[in-house]
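This document starts with one chain, in the form predicted alone, laid out as structure tokens.
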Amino acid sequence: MKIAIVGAGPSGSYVAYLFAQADHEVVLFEEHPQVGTPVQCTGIVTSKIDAILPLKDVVKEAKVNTITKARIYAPSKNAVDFELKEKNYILNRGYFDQLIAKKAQAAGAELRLGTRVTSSHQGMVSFKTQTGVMTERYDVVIGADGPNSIIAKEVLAKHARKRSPWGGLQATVACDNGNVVEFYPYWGTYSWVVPEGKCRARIGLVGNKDTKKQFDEFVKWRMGATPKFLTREAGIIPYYAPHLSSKKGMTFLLGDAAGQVKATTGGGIIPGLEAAEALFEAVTEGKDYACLWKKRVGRNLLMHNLMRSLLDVCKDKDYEYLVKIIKRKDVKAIIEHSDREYPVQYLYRLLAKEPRLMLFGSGLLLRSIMQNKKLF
């Protein structure tokens, strides 16, 4: 089969590798002159990524830090610390993308840099290069081209612009925070400090309005002053919308283009990689793509959506109460031994251990419904 993949991010390059190593003719389109730029991701993943065996060497080479501690803050600066049994890796995200793309090329995929796909319709892909606009026919077209996906316009038609992304800002600063991931669920939609190493950290905020103002205020509050930014990045994060299709004919959406993103943290690397494996299986074995990827990650993405909807209606006193509850030794232990990629696996245990969480969540759910918040 002749396969066009639009977007050389992690999921796009990984699915290109899978098809290329199976001897399919693969063309990987990337609109930027270099893979991995601009960076629009914090690059933190759990060690569950090691289960994706073809990328184990890539993760090892791109890893810049390993985290075993996390801290969640309430508005009063009251905080709860966690010792993470499931390690978290901090990746050099641009380099990570480049390594996967090189792996795809080594398997036989053709990488076309600086080539912007302008449209796709029933296998006919039009793209713009320095020499002009061209059109080629493909048996399979895969849109892994992010939240503003061109390919999504074909798959989703009028619904393509109805998805509701968040805006995110991030900067790298000189900061030693003891190698602890800091999470602030009440700043903007949520905010974070993620250490790259002993002397550098990534500080960021996601919001849906006044994002820059909130980011500037958060940075000044957290750092005590506005620091010198070593790097600055901006991007948008899609919202997982399970009712929207991820396939039309032999055109498919993958990764951010399909909204395969955790609504609680904006993380999409591991869900996108798992969906890439599902897509390869669906195409090569004639199976249903949506059923395969939703079986692997859909339930957990729905749970992240629900958790996001509840957090969106939290007030300061709610965060204080939540931190107070999860400081309990037995509750902390469940969280510390669980993987945040898969909340379905541990939320039931949390509710059984601490019934007050059920009452707390029920109150937030009722408030969310009364405020007409979108749950799914």
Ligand SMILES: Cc1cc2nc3c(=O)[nH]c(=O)nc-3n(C[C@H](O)[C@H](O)[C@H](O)COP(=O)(O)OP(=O)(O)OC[C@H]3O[C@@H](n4cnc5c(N)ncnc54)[C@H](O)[C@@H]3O)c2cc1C
Contents of the next structure:
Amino acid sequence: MKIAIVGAGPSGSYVAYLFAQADHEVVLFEEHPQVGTPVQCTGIVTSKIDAILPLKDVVKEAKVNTITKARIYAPSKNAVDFELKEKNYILNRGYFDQLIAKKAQAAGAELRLGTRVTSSHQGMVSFKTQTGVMTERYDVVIGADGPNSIIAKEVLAKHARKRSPWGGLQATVACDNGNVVEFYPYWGTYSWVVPEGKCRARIGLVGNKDTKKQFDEFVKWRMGATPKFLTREAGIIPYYAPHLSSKKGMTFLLGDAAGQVKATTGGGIIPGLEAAEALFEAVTEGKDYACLWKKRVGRNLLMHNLMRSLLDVCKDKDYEYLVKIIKRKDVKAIIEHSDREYPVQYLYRLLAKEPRLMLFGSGLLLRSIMQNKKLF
Ligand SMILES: Cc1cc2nc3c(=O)[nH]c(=O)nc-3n(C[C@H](O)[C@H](O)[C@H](O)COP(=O)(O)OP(=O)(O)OC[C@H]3O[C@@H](n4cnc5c(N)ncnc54)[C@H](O)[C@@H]3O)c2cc1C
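Given the form predicted alone above, what does the protein look like in the form predicted in complex with this ligand?
Every chain and every other molecule in the complex is listed next, the one we just looked at coming first.
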């Protein structure tokens, strides 16, 4: 089959690799002159990424730090610490993307850099070249072109804009925080400090209004003063919208373009890679793509949506209460031995261990419904 893949991010390059190594004719379009730039990501993933076997060597090479501790803060600075059974890796995200694209090329995919796809319609893909716009025909078109996906316009038509993405801002600063992931669920939509190593950290905030102002305030508050930014980046984060389609004819959406993102943390690297495997299986074995990827990652993404809609209506006293309950030894142990990638696996155990969480969650759910929060 002749396959066009739009976007050489991790999802696009990985699916390009899968098709190319199965001897399909793959063209991978990337609008930037280089893969992996600009970086718009913290690059934190759980060690569940090791289950994506063909990328084991890539992860090993692009990893800049490993973290085994996380800390969640309440507004009073009361915090709970976790030892993470599932280690977290911090990736050099630009390099990570480049390595996957190289793997796709080595398997036979043609990478067209600096080539922006402008539209697709029933297999006809138009893209800009130095001499003008060209159109080519493909058997399969995959939109792995991120949150502002052009291909989503073909698949979703007028619904393409209905995913109300958040804005994320991040900077690298000189900071030694003891190699802990710090998570602040009450600053903006959420915010974080993620250590790159002993003396550098990535500090960021996601929000849906006044994001720049909130980011500046958060950084100043956390660092004691506005520090020198070693790097700065900004990006858009969509979230999972289960009612939206991910396929039209032989045109498919993948990764951020399909909203395969965790609404609690904005993490999209692992869900996108897992969905890439589902897409490869669906196309090569004539199976239903939506069924496959929703079975593999959709149930967990839905749970992340539910948790997000509860977190969004939390008030300061709710965060304090949550941190207090999570500090309980038995509750903490469940979280420490779970993978945040897959909340379906641990939420039930948590609720069974601490019934007060059920009552607390129900209260938040009621509040969320009354405030008409729409994450489903
Ligand atoms: C501030 C911030 C921090 C984040 N931190 C994390 C994190 O720590 N962990 C995590 O798992 N996720 C994180 N994410 C989310 C993560 O970056 C995305 O989920 C991930 O990049 C999605 O990969 P993708 O391949 O689907 O899309 P992308 O990485 O967005 O790749 C899309 C590619 O398509 C190209 N493209 C777009 N349009 C066209 C076109 N028309 N023609 C040709 N090429 C095109 C783009 O140039 C890009 O290379 C973060 C996001 C932000 C904004």
